Structure formats: C-alpha cells, structure tokens
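In structure tokens, one chain follows: the form predicted alone.
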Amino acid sequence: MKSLVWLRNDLRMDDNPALRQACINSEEVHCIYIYSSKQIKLHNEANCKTEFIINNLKDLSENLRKINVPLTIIDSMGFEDNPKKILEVIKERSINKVYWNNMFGADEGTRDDKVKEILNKNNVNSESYDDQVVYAPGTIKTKEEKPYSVFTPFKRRWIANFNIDLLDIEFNYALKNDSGVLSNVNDFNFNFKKTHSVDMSIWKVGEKNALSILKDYLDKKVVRYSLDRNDPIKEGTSRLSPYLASGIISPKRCILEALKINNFELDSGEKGIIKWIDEIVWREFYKNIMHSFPKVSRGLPFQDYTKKIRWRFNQDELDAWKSGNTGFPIIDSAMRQLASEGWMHNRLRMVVAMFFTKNMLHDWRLGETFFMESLIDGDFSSNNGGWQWSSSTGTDAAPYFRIFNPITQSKNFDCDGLFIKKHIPELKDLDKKEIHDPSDNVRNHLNYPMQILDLKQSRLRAVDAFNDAKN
C-alpha cells in the first residue's frame, strides 16, 4: 500500500502519529508540505518563524530520506486550493491513503473538512491524529459534561485521567520501499525575503537539536524552574516554545522526559518539574478553549461583555510600544528583546500585554497580531489565550481591575536592572535605584524617551472603560 503523510504543524519524526501509522501500514510512504506565502501573511506568521520553518523542513527532509520517504513541498495560493493539490498528488502517485495530524483554529478545521470531502468523493481513505495534546480536544470536561474555562480544575481533571500509556510514543522507523521520488525541498522556491532582525543563530535547527535542548534543560535547570522562571535575565526557561509551536518537538515527548526524572509523578516530587509540566498543560488548555469555543479563533473575546469596551487608538503610542520607546524601561527592553530574538520572556509577555490593553487601552487584537507577526514561537491558541488573559477579555482572565504596574514589576523581577541594561544599552550605566524609572534629566541626557502616559491616570481610565462595558 502507498500512503501520503500531509505534514503541517508537525515537522519531526519522533512522536509523529500520522507518520508512524503510515509507516506501520504501508510499504511506500510519501510526505508533502503545502507552502503558501499568501496564507502565511493572512495568518500573520512572523517572518523569522517562516525562515525557521523552511530551515527545519530541510533538516526533516534529510531525516526522512534515510528511510526512503521523500518530502515534496507544494506551492499553494492558500487553504482553498489544498483539497485540489492533495488530490493531484494522490492521482499522480497512486496513493491509497492519506494521514495527517490535526491543527486548531476555525480556518484549519474548515480546510480539513473540505479535504476529507474530496477524498471521500474519490474513494480515498484518510486518518487524522491529535499530536499537539495528550487528550483528544474537548474530552476533558466538567461533571456537567461542559468544557472547562478555568485552568486549575482543567489541570486537576487532566491529572486525574492521566495514564502513562497516553505517552506510549517510542517507535523505530524501518526502511520503506524506494519510490524513486526525490525531495524537492532544496530546489523549491519559497519566495522568502528576510525582513526581520532576529539573530537566528540563537535557534538551532532540527528535532535532534530540539531533543538535545530538552535533555540539557531537564538535566541542569528544570529543578529551579519555579524559582527562576520569572527572572528575565536568567536562563530559567527551556526556550523550547519555537520547537513546540512548529511541531519540531512534541508536548508528549516533553512531558515524558520530565516525568522520567520525577518518578513519573505529576503532582508531587520536584516543584520545578511539576511547574514546568504545568506550562505544557497550559498549552493544551488553550487549544481546548479554541476547540470548544471557536469564537476566540475568529477574533472575538471569550467574555462577551468586553465587546462593548471602547478601546482607544493612538498611532504614536502604538509605534512607541512596537519600537520599545514607551519610556518604561521594562516594557521597552521586552519589546527590544522581541525584535532581536523573535522571542519574549513569559513574565514580560504578561506585563507588556497588560500595559498595552490597560494603560494604553488599546484593543488586544492589535497586540495579538503584532506578537504573531514578530514571534518565532507564535502559536495561535497560546498567543490568543495569553492576550485575552492579560486584557481581561478571555477565559480564566485576570480581573479587569488587576493592572500590573510596570515599574513595580521591573523592580520585583529585574531588581538589578540587568535585563534592561542588556536590551537598552543607553541605560547601562544607571544604578538599580534609577534604572527602573530614570529622572527627566537623566532621560534627556541619555536620549531615552519620556513616559508616553501617566500610570495612575491610565489605570483609572481602564477601570472606567471596563465598568462602562459591564453596565
């Protein structure tokens, strides 16, 4: 039998259920990846993420070649032509069955339904799998059989239902029959133009490197995760998010390897390991939210009343925020980290997003879009969930009157100002008392901008806006 594996958000061989099952059932296996510059732009994918994906496709192609599985890149105008493109490959190569791993989002779901429809009409079987979550989306429910909208009870049920067999992911690939088809990944014209300023050497390419990063982190740093995770200058986080976002490593692999060093305990043992696994479960929680409440993938808030919020818009403020020139050092250093690394520390994502939506009172969707356009680890459901949490429009959201003070956050989590100094060199000579909020004279002398807003007044403005929407 000949099988086709449609790769999407799963650019790996390890724990790839669609690829694994195709290889078990078939003597000959082909892989395709449908690439669309138009779709990348439509979904606001970051330029640095696109470069990362292209490089990882090349690495994956080499790994697949070792078991005689070719990877063919197919040019596309967008989701609409995917059914036709796949059918063309099926007919050209006499494919019997198609396999893929599921994605999250309304557009992706509609696209996949149309692919299934055209396959059924042409008597071609298909199978799909859930590789981004431990449990099938929508199956973790309350006693009333409703989807969870708060993380903590979701996690409790997640743990209560857990069985180690859910992480039965080990598999050795055998050599497949040589189809005679060669991968075109090195010859394909991705029509990619680099427009970002990210140092890509930070992000090593390929699943072998992803697994090495995971192992190194678990060996050396994870036990201190709960202590170090909020300090942006410390390398306290794994930085595996770009690999998870593009499917270069799987959540199941991360959880399994962490459990191995915690006696397979999910809610006891090393606090750092437990907390780190929590973060993987958060990703699954947000994917379940997107599955169970599809409105959030259509640009709508989870909390319906927040549709009535009268968001402000000020182009100068927006530009200052994007460029890291708000006059609040912790905000600006975070935004400059985003520009130089394509990544931002998680604590700072919350601080930056809350400043944007509460103090600036700008629509969370503008910030969500800018992050997706900038992040190498842009994940639709996690990014949406994070922005809606920070803006108090989402599930399990921060109360609308809870507004981080960026100067206090700076003093608490970058007390010596080392992170600020790293990303705002003009402030590198200030002491830790002055660096979090330099005086006007110092700002003028160092050519660092004045604050774009008053924290107290802007906080009151935000509370009033939310109260007005509620009434």
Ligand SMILES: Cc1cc2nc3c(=O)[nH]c(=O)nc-3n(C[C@H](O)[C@H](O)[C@H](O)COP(=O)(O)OP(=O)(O)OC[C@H]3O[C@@H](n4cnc5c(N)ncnc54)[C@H](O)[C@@H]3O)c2cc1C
The other form holds:
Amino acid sequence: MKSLVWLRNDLRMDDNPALRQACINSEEVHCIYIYSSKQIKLHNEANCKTEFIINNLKDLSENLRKINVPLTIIDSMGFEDNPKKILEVIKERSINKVYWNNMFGADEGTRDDKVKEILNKNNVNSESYDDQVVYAPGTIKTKEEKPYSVFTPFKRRWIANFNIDLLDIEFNYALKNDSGVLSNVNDFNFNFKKTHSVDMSIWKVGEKNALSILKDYLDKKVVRYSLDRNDPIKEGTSRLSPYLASGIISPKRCILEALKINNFELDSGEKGIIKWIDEIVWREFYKNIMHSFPKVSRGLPFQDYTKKIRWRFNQDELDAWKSGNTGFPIIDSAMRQLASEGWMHNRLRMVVAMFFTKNMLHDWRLGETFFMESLIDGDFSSNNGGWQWSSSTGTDAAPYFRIFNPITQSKNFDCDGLFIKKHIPELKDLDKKEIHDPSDNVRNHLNYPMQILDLKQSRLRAVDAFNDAKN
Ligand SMILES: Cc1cc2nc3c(=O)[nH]c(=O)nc-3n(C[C@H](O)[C@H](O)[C@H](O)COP(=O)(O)OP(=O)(O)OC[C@H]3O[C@@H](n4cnc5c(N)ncnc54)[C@H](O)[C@@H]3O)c2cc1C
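Return one more block: the form predicted together with the ligand, after the form predicted alone shown previously.
So here's everything in the complex, that chain up top.
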C-alpha cells in the first residue's frame, strides 16, 4: 500500500493524525506540500510568515527523511489547480490513498471538496482528520443542538465533555519502505522575495524548537500567566502562536503537557495553567465560529446590524496607524513591535484594534487584512475573531460604548513605560509620568508626532455611528 499525505497547516510529525494514520496503514508513504505565491497573496499571508513556513518545511523534510518519507513541494497557481496537481502525483507514483488534516475557512472547504470529488472519480480513497481542535468542529453544541456563539458556555461544555482519551497522541514512527523519491525542498524555487523587516532570529525553526519553547514555558512561566499575561514587557505569554498557526506544534500537545503539570485538572489547580489552557480553547472557539457561521469567513460581521455602520476612511490616519505614528505611544510602540517582530502582545492587539475601529472609526476588515499581512502567527479565525471582538461586530463582542482609552491602557499595563521605550527609542528618556502622553513641547523636541485625533470627540463619534446603525 502506498499513501500520500497532503501537508498544509500541519508542518510537524508529532500529533499529526493524517501522517500517523498513513504510516500505520502503508508500507510506503509520500508527503507533498502545494506552494502557491498567488494563493499566499490572495489570503494576505505575511511575508515573514511565508519565510517561516519555508524554513519549517526544510526542517520537516529532514525529519521525514529519517523515516524514509520524501517531501515534495509542488508549484501551484492557487487552490483551483490543487485537484489536478494531486491527481498527477497519484498517477506518477501509483498512490492508493490520500490523507490530510482539515483546515478551516470557506475557500479551503471548497478546495477540499473538489479534491475529494476528483479522487472518487479516479477510485482513490481519501481520509481527513481534525488536528487543529480537540473536538470535531461543530460537535460542541447547546442543549438546543445549536452552535455556541458565546465563549464561556462553549468552554463549560468543552470541559464537561472532556475525556483524556481525546489527547491520545503519543506515537513512535517506524521506518517506511524507501520509495526512491528524493525530497526537493532545498532545490525548489519558492520565488520568495523578502519584503519584511522582522528579526527572524527570535522565531526558532522546527518542531523540536517549538516543543522546547513549550516545555520551557510550562517549566518556568505558566504558573504566573494570570498575573503577567497583560504586561507586554514581562514576556508572560508563551509566544507559541506562530507555531500553532502553521501547525509546527499541535494544540493537543500544548494542552496535554499543561495538564500533566496540573494533575490532569481542567478547572482546578494552578490558576495560571487553567487560564493558559482557556486561551487555547478560545482558539478552538473561533475555529468553531468559522465552521458554524461561514459568513464570517466571507468578510461579513457576526452581528448583522453592524453591516450598516458608516465607517470613515482617511488615508493619512491609516498610514499613521500602520507605521506607528499616531502620536499615542502605546499604539505606536505596539505597531512598531508588529513591524520588528511580526507579532504583537495580545493586550496591545486589542488596544490598537479598538483604537482603529472606534476612535479612527475605520472598517475592521482593513485592520484585519493589515494584521494578516504583517503577523507571523496570522490565523484567519483567531484574527477575524479578535478584530470582530474589538470592533464590537462579533461574538462575545465588547459592548460598543465601552471603548478602551489608550492612555489609560498604557498607564495600567505598561505603567513604567518600559515597553514604549523599547519600541520608540526617541521617548527613552521620558519619565513614567510623561511617557504615556508627552506634552506638545516634548513631542516637538523629540520629533515625535502630535496625536492624530481627539480621544473624547472620536469616542462620541463612534458611539453615534453604532447607535445610528442600531436604530
Ligand atoms: C485584533 C486581534 C487579532 C489577533 N490575531 C491573531 C492571529 O492572527 N493569530 C493568532 O494566533 N492569534 C491572534 N490573536 C489572539 C492573540 O492575540 C494571540 O493568539 C496571542 O497574542 C499569541 O501570543 P502567545 O502565543 O504568547 O499566547 P499565549 O497567551 O501563550 O496563549 C497560548 C495560545 O492560545 C491561543 N490564544 C491566545 N489568546 C487567544 C485569543 N484571544 N484568541 C484566540 N487564540 C488565542 C494562541 O494560539 C496562543 O499561542 C488576535 C487577537 C486580537 C485581539
């Protein structure tokens, strides 16, 4: 039996159900990864994320080689040609069965249906698995058999249904028959042009590194998660999101390792561990939202009335926000962190997204796209969920009249201004009283911009816009 594993968002061997099953059922296993610059552009994937994926493919290819599984990268024009490309490999290599792990999103679903159709027509079996979530999408339901649209009851049901067998992921790979096919990852022309300025040395490549980041985090920091997670200078979070987003580590592995140090308790024991697992369940919640409410992956808001909001558009304000020059130090330091690290602290993602959609009153979809284009951890459902939450258009949405004041957020969560100083060196000599909102004189002197808008007026403007849409 010869099997093909179609790798997509699962660039790892550990807890990779498609790869594991293919290896259990077949003597010879081949892996492919379909690469398309056009598709990357269409889905606004960040340039730094593409570089990260390419480097992780190289690492994975090396690991697969050790069990005689070749990884072939296939050039593609986009999702439309995927069925044809897969069929070509199947015919060339006389493959009997194709395995993959499911992805979320409308385009991905349509593509996979077309692949299944062409495989059926050619009498080739296929099997797919859910590696991104603990429960199959759409199976956590309310008493009325409806999908949840609020996190807390979803989480309660998630815990109530939990059984440790769901995390039965340990597996030792055995050597497969040598197919004689060589991996092409090092010779493949990815046609990759670097346009980002992210320091990639902070994102170590490969699943071994991802597992050791997890281990380190659980050993040293997770117990303080509840206390430190909102302070951006403390590095109190795991920074595992780029690895989870591209499937270099699995959510089940993260939860299992965390449970091991909490006596397998999900709702008691160490507060930090429980809270950290909560966040991984948030990720699963947003994936379920995308699955059960396909409108959100077609650019529509979850709350229908918000379609009527009359968003503003001002190119200068948009440019100032993107480049970290709004004149609000906490916003600008966060946006500069995004440019230099391809990542932003969760508290600051909420602050800059709320500033963008409320104070600037710009359409959340513009911010969502810019984040996808910039984030090394860009994840369609978490990003969409985060933007829709911040703009009060989504599930669990922040009430539209509760708008974060960025200066208060700055004083609360970066009280000494250390995060601001790290990312805006021109403000490094200011004291903690001045740094959150420097005087006009200081701004002129340090060549730091004036505020692009008035916080009070812009807040009222946002509340009016939401009231108008509601009535
Ligand atoms: C506007 C906005 C946009 C966002 N865009 C993305 C995105 O594109 N990709 C992404 O992975 N996350 C996104 N998030 C969620 C969150 O900010 C990041 O997951 C988190 O900052 C990653 O850092 P960490 O790995 O240190 O997280 P930790 O605090 O260590 O959490 C562990 C894991 O849980 C998941 N997680 C944590 N917080 C959330 C959350 N609020 N929602 C969903 N999953 C969560 C992540 O996978 C994370 O790696 C967004 C949030 C907002 C408000």
